[in-house]
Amino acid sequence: MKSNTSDGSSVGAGFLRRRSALADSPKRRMAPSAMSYAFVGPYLLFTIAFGLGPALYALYLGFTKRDGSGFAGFANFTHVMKDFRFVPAVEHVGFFVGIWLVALIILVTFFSLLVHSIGANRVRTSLRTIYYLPGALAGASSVMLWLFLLDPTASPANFLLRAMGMDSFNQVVVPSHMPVIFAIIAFWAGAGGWIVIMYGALNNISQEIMEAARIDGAGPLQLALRIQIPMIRKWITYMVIMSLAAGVQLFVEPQFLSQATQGSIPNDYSLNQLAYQYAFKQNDFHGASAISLLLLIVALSLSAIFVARGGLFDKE
């Protein structure tokens, strides 16, 4: 017996030599490191070139004179900041951003939570799936869909509609009212999948830690705010960051609502159809290249500040 134990563990121990020596082996060290680069290869390029290269192409062309004879300073931003339409802009992204914002912290943190809290598999798994349909719609199709919603002689909720006093669509749409509507159309086409995920956060909360609490008396309303939102913080910090580089980039929204309205909504509405209009109807393209800097400049600034104060890199 004594021998066929020490002949076992001879073998194993070769085994494991064998198996030591194979993973160490260049060649298996260089495989996955190829592999990966040939994974990562084609987005790297594709990177480069509608990223990377168009973002140094609008560099090099805020900073350089209109009829392109040499550098000219700060010219292109004072230009369109003096623009009459340039603070309105901003005022109408910035209170859109601002409730959207809000509204993604508030009901998809609420939303997840009560999605986890729920026992029935079944249950959670349907909700999940009906929280994420509308982000299969792409833009211009959910801004199609709101646009029969917010029709009070058409939309199935014309009742509310009513109720708040507003009889035709252009009661509806109105500029004061935009922010608003922009926010609601971006929360119900884009909270879905940040739903999903802040589900997925909740679950890799040890269950260790959740039991612990309910034993030190913990109700769900102190789980939730004493353990579980600080426990996906960075999550939350990580979908406000994401968001708000979405929501500076307005377009599609208020293009279409501009077209539907036939002028209503006007054709410079957002920062990005401002510089739409510079680069496409004024063939401006240097005054577009700065308001786009302008935007980098701005979502740049805000993401490191939510970094900063949301934790997102701090090691647990």
Contents of the next structure:
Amino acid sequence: MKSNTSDGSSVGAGFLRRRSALADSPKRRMAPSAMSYAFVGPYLLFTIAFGLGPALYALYLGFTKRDGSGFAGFANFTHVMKDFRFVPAVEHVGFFVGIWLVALIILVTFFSLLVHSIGANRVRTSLRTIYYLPGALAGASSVMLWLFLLDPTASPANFLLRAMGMDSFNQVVVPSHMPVIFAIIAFWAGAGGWIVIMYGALNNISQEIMEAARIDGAGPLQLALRIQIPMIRKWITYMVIMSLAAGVQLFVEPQFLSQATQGSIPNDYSLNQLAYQYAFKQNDFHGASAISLLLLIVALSLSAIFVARGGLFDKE
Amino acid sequence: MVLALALTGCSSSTTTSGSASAAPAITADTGKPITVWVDSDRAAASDAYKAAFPNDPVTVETYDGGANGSGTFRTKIQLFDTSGSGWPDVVFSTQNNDAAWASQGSNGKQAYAAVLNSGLIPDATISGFAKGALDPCTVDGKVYCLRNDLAQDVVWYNKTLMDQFGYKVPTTWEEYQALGDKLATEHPGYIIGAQGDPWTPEIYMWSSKCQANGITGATAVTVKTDSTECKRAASLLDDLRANKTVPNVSVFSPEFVTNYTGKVLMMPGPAWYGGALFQNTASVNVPAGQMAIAAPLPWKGEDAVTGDVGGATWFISSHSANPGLAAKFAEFVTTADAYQVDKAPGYPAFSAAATKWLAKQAASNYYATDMSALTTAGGEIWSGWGSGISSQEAIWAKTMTPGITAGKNLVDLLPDWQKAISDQYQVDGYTVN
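Compare with the form predicted alone: the form predicted together with its partner chain:
So here's everything in the complex, that chain up top.
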């Protein structure tokens, strides 16, 4: 799809005028059609039922006493934060999210630029499909696959594991390796989708700008650094925010590995697992709600920073 | 049918007390239907019941049995507690510490487990279980579950290999350690145990009377891991891990099967190791006539005691609309020959069934010696290690296994272990001494 429908370009002024005329048209803005309600309706309904509703319930639980005797203030929050498992869980999730996000930003951008720069259409399409394939394996099943990959006695890549001095599964899945392993699993499963999205964003950069830059003598590196990356910055920010929200909720991977390692990856490894322990092992839904609210606050404030810095909602 | 209907509701279970063999049902229970939860292995138990009483309204559902610390049983019950309905009438659990929570109502809710020894299950049945078998089910003198099988630790050994190497079966833990040292130099590659499983402390620490899990009340525990008893077992494991005769490997890992098939000289471990490891084509699969069983080892100058790795349990719901039928079912699956003798893979907790089960095993001629050691061990389980709410296996796996994997010594990790146990019990609402 070669088009010159660029968002931030200074060329195609006529188009821009047309576009802003459309956006400013009061009719368009003020009177959404019935169809738009029909599109938004189901989303809204499910968001309220499965997103907003539970979140409000968590808010209620988080600030009420365990025995149901009224307002608890911050008691539930201080209680969970004093739990000996809380700080390790924060560290685990923090390390994992840190490693994963940095890897996502650098590698996804790199691979998208790489695929985008390949001339042959067939190679490009097949590469994109290959990147995307692991994403087709949903959370739990991809962990199952990794259980084999990480076991030196069963893995097709066991020479790599052995080269790193790991001869048994127990040696591979020690707690200090886990943030990296979870980051690799998450990257492997999710990066392909983002590469496809970034590729689309790169396609959206107008050919005129690219041509102009080339005429000015920009090589591929300068093109990438000065034109392409700045122009897909919003998409990178979007990826970081979505991944951050998913990453702090780390649950399926450690939960599975915990069972597969007979518990040497603890079942309270991540914050979400700890919340799960509170709710379903200790029968303390109030403590569990407190943890999820803390997660929400952290994810929201970090997202706010990224939104502000990444200019996600800036008007062009 | 009308007559039967009139009779049910009170107690249809009393007619099938004791070690009733699988006589076909004379009167079907036509009261309210019950729901039973079993794991996939125990579907054989519910199948046996259905074969014996085809007309009873019993619905069987399969779940994971709470295995590997999944905690499904407790999780689901707490959800039913919150919603106020939906409890299954009878539940099989692979864990033996569920009575710790199921006997206690939490957040003002009624406790899930029904008390069994105040009329629901006949006293004759209760007293028919092996000595100490119902200890994990008993809280403050009340029995909350029936034991499916016993998991007492014994010493498994390969008699053929022992004879070939010219070794004698050790009679104390000190001799066991010495044998390990000797084996490491004379026949490297062979093993006399494994320490990569979460139940390692329930084999080595428990039998050394290490007070890591001293349950002293419904919510009280004494933890003391700096004793001589704990240190000697830890140092034995450290020594034998270093010389690779008791490696840090799980007996259920592919690695164990690959590296140690034909190389297991000895293996202290629970009664179910026989069927799970040695007589199992998916594991080390030792040919018939080689494996033998010795009684638990004492430390020098002490009496032999042993530990216990699991030993599943059956619970009856205190919410059941038809407790009579629920009790009948629970009694059948724990005592009747049709399951415990004919089908069950593990050593039955019910004594009469155990005797017949042993006779059946002996008749198969798989083992090189008689199996009396299992009975001996059944009576030697040290009562100083309790069945508290916190999983000792989960704590060990989380604290000690990564430590020894990273090259540390168990002796040095004992304080960490102490702290981890205390922390976990406190989080679970226990008073820790």
